[in-house]
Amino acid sequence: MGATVLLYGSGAREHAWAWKLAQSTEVTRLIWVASHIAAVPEKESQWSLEVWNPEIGFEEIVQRAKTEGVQCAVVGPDDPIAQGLCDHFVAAGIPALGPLATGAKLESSKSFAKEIMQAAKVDTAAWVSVTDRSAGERALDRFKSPWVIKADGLALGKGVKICSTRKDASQALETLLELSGNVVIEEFLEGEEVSWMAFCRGDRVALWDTSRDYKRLQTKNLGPNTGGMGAYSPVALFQTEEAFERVRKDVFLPVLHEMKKRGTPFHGILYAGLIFNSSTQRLSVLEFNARLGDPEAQVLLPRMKDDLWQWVMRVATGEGWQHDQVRVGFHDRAAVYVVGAAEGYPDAPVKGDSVSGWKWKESLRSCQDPSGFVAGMKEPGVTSGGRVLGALGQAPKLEEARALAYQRLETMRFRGMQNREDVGVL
């Protein structure tokens, strides 16, 4: 008998999770807890898929998972992790790939993450946490333009405002205070950004390859912040042994040690959003996320050479993780992923439009080169959300992968589709 795994989440990230898990010869049954699945990963060997509606609630999901013999639960999105879904699984005796709610605070509370970094002596931007407008205005006086203003809690990737004028900064302060009740104001840091994921358990860490995402809606970093309009991997500047060792010693290990010291060890995927200033050699943490990034997952998982299921079980149970396993294996090829978003995204995405050109079956077979992943569709060919789909290109060189991704995106069209034209270039 093969393994039964439960996957929670409905986005393109979870679609990539499902596709990669399907490649494991050890996984024969997937229970996918999702509000919609517009495309299903296939595999040549025996494989069964069941879909549960998340509306049945955490307690019912966990009880049914126990009855169905789930060996491990993988929780993709930030909200259910922050709300303690992994706590429910672990309490029921089911290992979970995802941190407990105490670990998820590294993402769900910006001020908490800053306090952890301060205690662990991890470099980050100077910051002030405020809970009211007057304190916020005084804090704005302390920093130079542009101002970085962040909602303290989760905001679906849209809780960060970078403002070049004081008027815009004051408006952002008011808006984000209404959203979360607590706001972090930071100094603006300049440099090259990189998204760095790692499997973590207690004080153990295995680094993934590097990636970079594109948060602004429009080409040349214009428009509002979104959940992510594309990504590529690897990022050549950081893909060196020296960079891996520095990030391991100066970022991940100090934070993991601090969390463990406080009695709240982190088990799961820790995402460090980093920025490097080449003129000063300063490496700083912009943010932490307590799960795999989206859209970074869509370029990283297809490049992963290792068996994902084996890593899931190492992290979730602590068993089988050898001391020399400090890096996750990746293929040498490059990957580029470009999002096609609905008209009106991110504020008011239009739904119900027909999508043409997606070769559903061919794109999702358990192979090394899927053509893309699905997010905002409740059925094949009909849009139902903001980030509808994404096209993926993989090739030996980044330029070739980029050309293939955009070539594939051109075949996947729907009315009013928005996409950036500079993913993999800027």
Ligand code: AMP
Given for the second form:
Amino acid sequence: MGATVLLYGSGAREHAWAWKLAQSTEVTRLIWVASHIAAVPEKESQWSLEVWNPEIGFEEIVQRAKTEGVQCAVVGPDDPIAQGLCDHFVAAGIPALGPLATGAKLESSKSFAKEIMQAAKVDTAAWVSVTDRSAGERALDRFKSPWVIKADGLALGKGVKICSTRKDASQALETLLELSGNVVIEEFLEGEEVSWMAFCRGDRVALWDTSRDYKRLQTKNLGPNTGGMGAYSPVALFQTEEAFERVRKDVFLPVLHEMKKRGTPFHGILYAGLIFNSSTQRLSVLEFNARLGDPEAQVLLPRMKDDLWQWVMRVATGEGWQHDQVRVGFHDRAAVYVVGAAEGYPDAPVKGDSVSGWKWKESLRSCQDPSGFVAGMKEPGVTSGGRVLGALGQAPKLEEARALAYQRLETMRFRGMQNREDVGVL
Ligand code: AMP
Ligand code: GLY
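Cool, the form predicted on its own is there; where's the form predicted in complex with adenosine monophosphate (AMP)?
Below is the entire complex, every chain and molecule, led by the chain shown above.
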């Protein structure tokens, strides 16, 4: 008998999780708690996929998971992690890949993350945390243009404002105070950004390869911030032994030690959003997330050489993690992923358009080279808003992977589709 795994989440990131978990021969049954059409049930010899509706709620999900003999639960998105879904699984005796709510605070509270970094002596932008207008105005006076103002809680990528005039900064302060009641104002940093994920348990860490996402809606970084319009991996500038060592020593280990010292060890995937200034050589943390990035997962998981299930169990149970396993294995090839978002995204995404080239009918397990991942379809071939789908290209060189991703995106078009033209352009 192989393993039964439960996966929670309806995004394209979770489609990538599902695909990669299905590649592991030790996994014979995947229960996917998701509300979109990529999750169509499958049954083959040695493999089955079933789908549960997330509307049944946390308690029933955990109860049923226990009855069904789930060996491990993987929680993809930030909201259920911050709401303590992993705590529920662990309390019921089911190992979970994802931190407890105490660890999720590294993502869900920017001021908490700053406090941890300060205690752990990890470089980050200088900051002030405020809860009212006048303290906020005084804080703004301490910094200069451009001003960086962030809402403290989870805000779906809409909680960060970068303003070039003092007047806009005051306006942003007011808006974000209304949104979250607690705002962080910080120093603007310049440099190259990179998304760095790692499997973590207590003070153990195994770094993933590097990737980069594109947060703005339009080509050349124009338009509003989004959940992410594409990604590529690896990022050559950071894919060196020295960079891996520095990131392990200066970012991950000190933060993990600090969390452990406080009696809240972090178990799960920690994502550091980093920025490197090549003239000063300063490497700083912009943010932490307590999960895999979306869309970074859609380029990282396809490149992963190691068996994902084995890593999931090492992280969730602490068993079988050898001391020399400090990096996760990846294939040398490059991957590029381009999102096709609905018309009107991110403010008012249109629903109900048909997607002509919808063709992911392959079984998750037998598909070797996924052409893309899907998030915003609730019936076959009909969009249900947001970041509907994305096309993936993998090839030895970044330019080739990019050409393939864009060629595939052409076959998946729908009315009003928005996509960036420059994903993977260096
Ligand atoms: P965050 O959600 O905190 O990662 O912020 C989203 C994006 O805003 C980052 O990916 C950066 O591009 C930008 N950003 C955030 N903080 C800063 C900062 N202190 N200096 C410059 N850019 C920033
Ligand atoms: N790609 C950014 C995020 O997942 O938060």
